[in-house]
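The chain below stands alone, shown as structure tokens; this is the form predicted alone.
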Amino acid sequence: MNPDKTALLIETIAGMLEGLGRVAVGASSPIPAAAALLARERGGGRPALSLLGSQAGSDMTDGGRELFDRAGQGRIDAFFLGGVQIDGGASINLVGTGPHPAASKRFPGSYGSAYLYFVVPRVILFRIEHTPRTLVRKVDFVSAPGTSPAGVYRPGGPYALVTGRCVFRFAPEARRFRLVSLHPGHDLDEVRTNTGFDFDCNEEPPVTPAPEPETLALIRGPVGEALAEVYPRFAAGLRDGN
């Protein structure tokens, strides 16, 4: 990926984490992990970070099981989820595409996504690929629903969807996304064409702010250094600006 786009995504997500107490990051999530580290660097140690697979960057000692325990106790303020498919109601599919159970393509599975989606107050959906095959009207299989019926206890849920083209925020009352910014080089017609669900937006959405030089220095410096423990190749690219 273009290094400028990578830095933009890191900065965009980091801004959503400011002021929180604790952020958790799961496996295979280098950009969310970098964003959490950036937010912690700028916040003087806050938010605290539980980074799966890290010893230096996390105080968890029991891996995923401890992550689930903390989330259920209300001790995780933000988490990240993705999906093979994400639909307009913020439901995600991590199982496979095509009619279930005879899916045409199968993927690793839902793991604890439904549980975490229900108990973490600020779940940020992240998917770089922004095409009609990934952002769909309705997912083929619901690994975790974006919303729940009235009366269902659910302190957690979707907060935003960040893609390689734009940023959406989720409106719980409307149960749909609203486009809040377009990344540099992308326009509204392009986003509409590449999004399989309807969404709300202003006639002229703003451009996602690019990171300031000071932020780039943090990303290429202490953030990249801290990230290298879990994602050494990705971190090397950050530090080199590649």
Second form
Amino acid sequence: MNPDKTALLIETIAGMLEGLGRVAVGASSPIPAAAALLARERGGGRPALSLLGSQAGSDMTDGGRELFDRAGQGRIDAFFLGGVQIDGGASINLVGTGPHPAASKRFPGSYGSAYLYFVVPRVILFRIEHTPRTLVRKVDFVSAPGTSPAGVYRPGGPYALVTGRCVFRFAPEARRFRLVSLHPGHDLDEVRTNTGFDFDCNEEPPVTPAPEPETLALIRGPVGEALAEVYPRFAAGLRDGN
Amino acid sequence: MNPDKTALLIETIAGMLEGLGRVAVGASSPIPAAAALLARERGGGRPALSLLGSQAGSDMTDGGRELFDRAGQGRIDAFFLGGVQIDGGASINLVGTGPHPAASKRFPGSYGSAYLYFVVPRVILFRIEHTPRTLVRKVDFVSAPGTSPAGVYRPGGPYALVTGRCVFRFAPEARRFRLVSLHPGHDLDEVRTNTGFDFDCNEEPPVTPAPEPETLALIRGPVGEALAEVYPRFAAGLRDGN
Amino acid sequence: MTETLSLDRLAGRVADGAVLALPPDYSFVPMAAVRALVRRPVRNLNLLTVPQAGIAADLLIGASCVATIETAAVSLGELGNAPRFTAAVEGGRLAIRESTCPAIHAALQAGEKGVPFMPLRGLIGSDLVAARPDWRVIDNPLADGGDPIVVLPALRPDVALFHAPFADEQGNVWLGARRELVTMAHAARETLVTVEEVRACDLLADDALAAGTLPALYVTALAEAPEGAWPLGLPGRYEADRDHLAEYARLAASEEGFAEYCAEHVDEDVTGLCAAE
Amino acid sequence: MTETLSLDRLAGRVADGAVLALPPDYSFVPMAAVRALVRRPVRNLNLLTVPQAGIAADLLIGASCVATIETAAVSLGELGNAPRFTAAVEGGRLAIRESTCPAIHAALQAGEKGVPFMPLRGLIGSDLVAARPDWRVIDNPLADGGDPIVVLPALRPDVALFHAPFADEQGNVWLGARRELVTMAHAARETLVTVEEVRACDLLADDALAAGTLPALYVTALAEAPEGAWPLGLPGRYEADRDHLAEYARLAASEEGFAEYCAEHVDEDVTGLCAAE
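For comparison with the form predicted alone, would you give the structure of this protein in the form predicted in complex with its partner chain?
Shown next: the complete complex, the earlier chain at its head.
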């Protein structure tokens, strides 16, 4: 991915984390991790972060369950999830395509999604690949549902979906995504063609704002440095601007 | 208490621990702790011990819950409980006498008894004071019941009751105690007079065997030494034979 | 961010009427902070002892700071029954929520996990179940009926308060193997900690120390209180002051004696820390 | 008493058909012992990944040692999907019990506590619930109805197996902050541990080390296996061998390549430890 696009995604996600108290980032998530570090840099230490897979960035001392226990305690304000498939109701599938269990294509599994999606107030879905294969009308397997019936304990849920083409916000009442901006160089027709689900949108959606020079300097500087322990190659790319 | 009686009680309880894998002893229980140490000394390291309140004798690293979790896992073969009152059905009361909650006489509370009595296979009740005040027909408050109806999960329960006058074994089918020996110098009439509940017994119960000289040497030697960390005064008494 | 406060300011953070969780006498008991609470004085506390308590609870009860107590036992150990606790219960002046050690541990674990309840074996047939209408006996939903089991509601104390050997400047607190305090802090909405000292280091950066560290995330505020567990001991640091504890037991046997004890040992801040602020 | 065995003898303690719990790639993975299991070869394992797994599970699956797997995910992380796991599931040769990380942690805590089940929030509406007939949705018994919650049956693995930096001669094992391994060992019926080294010390006698120590009580047997986590890293000791892991990912993409990998790196005991017995 070109460095402008990477910086754009980092900037976009960082904007969604402003003012929060604590953000956790799962393993193998360099762009969300960079976004969280950028938000912290701008917020003077807030949000606090827990970076999974990082020694220096993790402050967990109660084993693998601590992240989930913290989320259950209400101490995690935002988290990131992806999906082999994401559907128009914000349900995600991390298990496989085709009929379960004899999947025609198997993926790793649900990880903590079936829990965290319910208890973390602001879950940001992030999937760069934006095609009818990834953004589908209905997922083949629900690792975690986007919404729940009344009565189901659910303080958390989907907040936004960030892809390589655009930004959607999720409207819980409508149980639908609404396109809020198109990344520079992408248009609505292209997004419609590449999205397997219906979504709401204005006729002329704005362009996702590109990061200011000061932000780029932060990404190349302190953000890249902090990221280097966990994602050395990705961080090197950031700092070189490629 | 005179040193012969102390040694007799230690010997008696130690005999009930032979061949077990692991014994735990609560805080403020010097005689059971000495008995457990004696059993371990004779058993060449078995049973293994967990002495609560001891730094050197505790091998717990998961906080206050670990003893209970271990017991729930089936890793504790014997434990000791006392009672402000103990009744003929082996129910124990650690809470208070008179109507609850406005007890006429309040005692500390149930501690872990309401759980451990159910899950530790061999619970030895130990109460030196053997009077109609302590051994009652029915306890005023059931901290932990001696037996449970069919269907209640209960791999554990009462094994024996050792007092300053005699030894009872508990017969779970009959749900009654059976006197198995009288301590030297005590007789059946005296026990009957001082026991508030009915119990079974042979016409001429044997005398509780006094410890052999080798056992006394162990009690004065390695047992006393190991005990000194937790019960310095009690251990000093043991080693001086007083 | 963890704040660093004076001892009296720290004690000021415990609201009247709060559910306050305290450690057992074998753990890291915040005696200096308890004296500061009595001096304030805090009122109508709902004490939760994790799972039992000794002089700390007795002092608060004797000083009329406590409305209710949830406990598995209150005792001075080898020094006998806790006199002010005993008198308050016998006099009908203290509402008691009877419990048992593993129930308190399990209910705090439920609080820690954000689940509404935790099952526990045992208990059935104990009068504790009758004394605790908030506990329920249900049929084990995974058995085919006929397997009763008790479920306990989660405990989430308003404040957990304890003393620890040291903290670092980021607010990480070293607790060693005293993990009941870790669970207490995870389950509590706020955690206040007194420490022997604040060290210039990063506890989480050291493999060995990290294993026994409560991360700063859980620590609302810290205060330095050297010998803050006195007259109890701090395992591995200093021994209990047995003579003083015996004096407490003797004096607290009567209301007058207890007042005398407080006048001498509680009403003045013997550590002098609040003046130093 | 904890026994000390050779690596191959230790592997011999895992019975065919056992429920075997393994740590996740970010924890202390017993790769040397896993290779010993493949050499044996063990058969029909029921793997439980705590809560996810990587190359260890993939190797056992590729070598036809595994009948079923209970897991939240199997993946090689940045190196992509776990190829032998993926092929086995797609080929219908591996029965999978779908789970999610906190469910595995919670069910092991139930095993640790000796309770038959543990409740967990979330999950409702996920296809995991349908895929797990052993999970039940019940009405929260402490609410007045209308609050559905999932209960998970306790997990008690037959064997927990992991690698640790060191143990002492009494069989106490230092795990630092890797407490998922502590819970695993508490819940398991037997625990087998490989260590970098056995040290002449008493881990429980040192305050700082005790905080991160699994007591010998839980440790059935130990084997020394220097670099026993290789090609994964041992946090704080050595880094993962990224080139080797990439080679694994490349070769294991096909059955033939996997056989080639095993011939080179698994079938011979590269550590030479079994010969040393």
